[in-house]
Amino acid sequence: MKLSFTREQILTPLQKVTGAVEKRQTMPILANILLEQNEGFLQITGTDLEIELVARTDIAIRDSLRVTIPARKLFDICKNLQDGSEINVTVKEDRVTLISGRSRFVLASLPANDFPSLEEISADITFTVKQNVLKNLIERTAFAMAQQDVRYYLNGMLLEIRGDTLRAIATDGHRLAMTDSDSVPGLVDGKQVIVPRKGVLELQRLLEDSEEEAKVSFGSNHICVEFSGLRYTSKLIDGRFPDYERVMPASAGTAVTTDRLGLRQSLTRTSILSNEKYRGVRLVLSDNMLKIQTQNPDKEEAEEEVEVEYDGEEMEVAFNVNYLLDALNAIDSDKVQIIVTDANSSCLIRDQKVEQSKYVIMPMRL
């Protein structure tokens, strides 16, 4: 078997693919990247047994095909090769032998019959998003996603149809974040599907920040995203996600609106400073004035000045530095405003024009 292309060709499907394959892995045959005929083309597929990724290419074919070859060592082949170049593949036995130019690299094949697909997924609902709602709502959501939890379902984020609005929400028990789109057609209401913490950021990576569709499949076990030749499906969780509506701080705290790039500025200098384990930060709230403190165990300190719109009573409060500047880093708007209650109640953390996303932060103690 013979097959022709360029390096542009495949490199771009080829470098998609591959996110999904582990350096390390169980089985040898996951370190491989499937390629096969599919309606006269080339069709790529990787996969770790949690995410599948299948990649079509305009690489035309007439000759069956089904053969794996080792994912990495190829990409990095086709990457280094000049650009245009023009790559020979010949497929004999248990050897694949890549020609361009004046190179020459044959590498090993592993069986195609041994290359696991996930099951076929049975949609329970399908329908279209544009890929930078898609790719907006993970990227304000995705940072408070848990890593390595016993409580496995909240090592991912929660994807929430609600009326005609589509939700991301995600937390580690220590902060959320909620983030809602706009109204996207032919949702039906009341469906929650929890995605692995490496299928969101695998998604987060594939989308594009354009206006095209993006055709979306929730079934009982699996996620599937169809979207500009590549379709990614990634396991679900199997699991109950906490009621995040009751850990919502009521609206009744005091408004604190202030410069968001400035708030940010402000708590990177001083966070120099703080206990490098438990990352605390001391707000002190008066009247249109924000203190932010740190102290670490060395006796050292910080102390900075913010002016805020503010007008309730005096207070202190602490949190997590880095939960804050997460959630700052998130808003994009000039202007950020924090719900407060008082120091035993977790804050809300908003964009002043933009209700589609919520971020909630529990006190700490120092």
Contents of the next structure:
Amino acid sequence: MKLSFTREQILTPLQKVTGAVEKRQTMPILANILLEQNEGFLQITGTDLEIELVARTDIAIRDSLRVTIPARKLFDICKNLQDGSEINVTVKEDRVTLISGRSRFVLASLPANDFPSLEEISADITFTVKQNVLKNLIERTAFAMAQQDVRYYLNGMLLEIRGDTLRAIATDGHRLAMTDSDSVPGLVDGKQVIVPRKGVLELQRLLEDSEEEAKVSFGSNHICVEFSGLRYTSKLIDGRFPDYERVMPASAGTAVTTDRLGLRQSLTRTSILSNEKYRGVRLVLSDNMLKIQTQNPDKEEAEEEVEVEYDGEEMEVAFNVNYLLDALNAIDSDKVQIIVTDANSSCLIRDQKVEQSKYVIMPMRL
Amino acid sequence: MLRKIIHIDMDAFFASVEQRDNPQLREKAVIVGGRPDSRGVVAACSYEARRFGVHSAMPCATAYRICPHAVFVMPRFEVYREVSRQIHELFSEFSDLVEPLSLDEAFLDVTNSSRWLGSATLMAKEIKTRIRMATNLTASAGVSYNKFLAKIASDMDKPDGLYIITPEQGEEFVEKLPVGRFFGVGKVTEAKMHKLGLRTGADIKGWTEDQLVEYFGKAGHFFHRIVRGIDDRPVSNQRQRKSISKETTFATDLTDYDKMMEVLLQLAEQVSGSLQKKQLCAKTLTIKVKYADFSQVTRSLVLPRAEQEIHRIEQQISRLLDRTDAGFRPVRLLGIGVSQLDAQEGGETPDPQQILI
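To test you: the structure above is the form predicted on its own. What is the structure of the form predicted together with its partner chain?
Expanding to the full complex; the earlier chain stays at the top.
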């Protein structure tokens, strides 16, 4: 069996698929990717049993082909060949030979029949959404996902169809991020899925900032997204996501409105002298004035004054500065609004005009 | 230098006090604790009751079944405390180094005492006589050159006993001792040792220290030394409390999760009170759940920062309760405890604390 292509033809699909391949695997074959012929073209599949990525290439092949090759090595070889190199592949028993110019590589293959494939997904709901809409939704929310929390259902992102919008929610128990998409035609209300952390980050990496459509399917155990010649499938987390509506602060509370970048810079500077482990900053509010104070265990301290619009009572409340910065970074408007209630209640951070993204952060006791 | 250590242990303490104060109870099986139809446990029992197999910590209902003619008496802790105060005062005449273990038990290091020309045996005898004169109760004494052997000795000749284990006898004595009698060996470790073919001190002696540590962790070091009759633990009159806990048994089994949380929070409030009184903060939180079938589990976690107001960390408590079958199986007892106690950091600011959603 022979196959040939240029470095550029294989590199992009290979790079996409290799993302699913874990550096350390439980099964040797998971270090490999599957190359096969599908409708006359070469198709590449990688999986870690949680996520499966299938990339269609524009590399035509006539013969049937099904072979597995170590993913990382193949990618590194192709990447390090010269631009425009032609690569010829020969498969003979369990050896795969790559020849390009004066270079020759012989790789070990594993039986293609042992390559695991995710079970066929039975879609409950299928809809299309612009890639940049989906990417934006994830980017504005993903940072709040928990990591290796015993509450396994928090180690992922809830995607929910509400009316004709798609909503993403993530929380680690200290803060919560929620973003709504613009209206997406053809949505059916009520369905929700929890996509595991790695699956979310992988999808975020793969989605392009383009107006091109992605076809999304929610099954009972899987989510599948098809876009740019790629089919992404991830298992879902089987669990009940907490009732996030309850976390949203009630309308009581007073708004602090200020310049987003200015606030971000002040927080970044003062945080230098916050406790490195707990990262607490104290926000002291008075008439149109916000004081940001930090102090570390060595009794070093910082204070900055920021002009804000605020007409509520004088109050003090402390937060983990990382959570504030994460939220401020996820918003892209010039002005930002922080709704505060008291020292023991969460604050709500949002864009001043659009209400698409909301960030709830629980305070700290300093 | 070899030490001289006396271990004093009152005989069937609570039950003896009851028999002393109520002549009708003398020479009868007396059980101090809850009522026989209650779900309490035996706090103490007289020797007459022990003959039937009753022992402390046994459920009262069981005690009643095996010893139906026993007289059940409610404990009078005020009285016991008074007696305890009397005997501890007496101990202080013999040594400055007295380590109270409970109301009725203490170690005395009499190495530097010149009474009776320094004879620990004669001192123990005098303590016993003085206790009898002052309280009309008997105690058993063990005399040896370390705490472990002194405690074993006091148990050898009960009641009203006096037993001496000399430095020459020590090692041989420990060799013959069943492993279950070793300090730090409970039911679980005993079973494990038996499985490994360790039945007596001599068996343990056949193992290297490394082997013991491999199988029993830190305790392995202790076992290695103890079977050679070596126990350097000092008698300390400033014993640090290592843990504080409260538990309660229900009149009827609980099945409702929220109710259990309510009970745990009430117990937690009591624990907080004890911590506050002693000006301590705790770093580890443990809950104990005993199911209706008497099987029992404990769950613990290390708190993100040392806490004194245990009842305020509701979320941590419920996280622990979530790790049990609470809500799915009926529960007869709930307990909450704290350990890794540290002095309250006076003036120092406590660690910041992230409030949870």
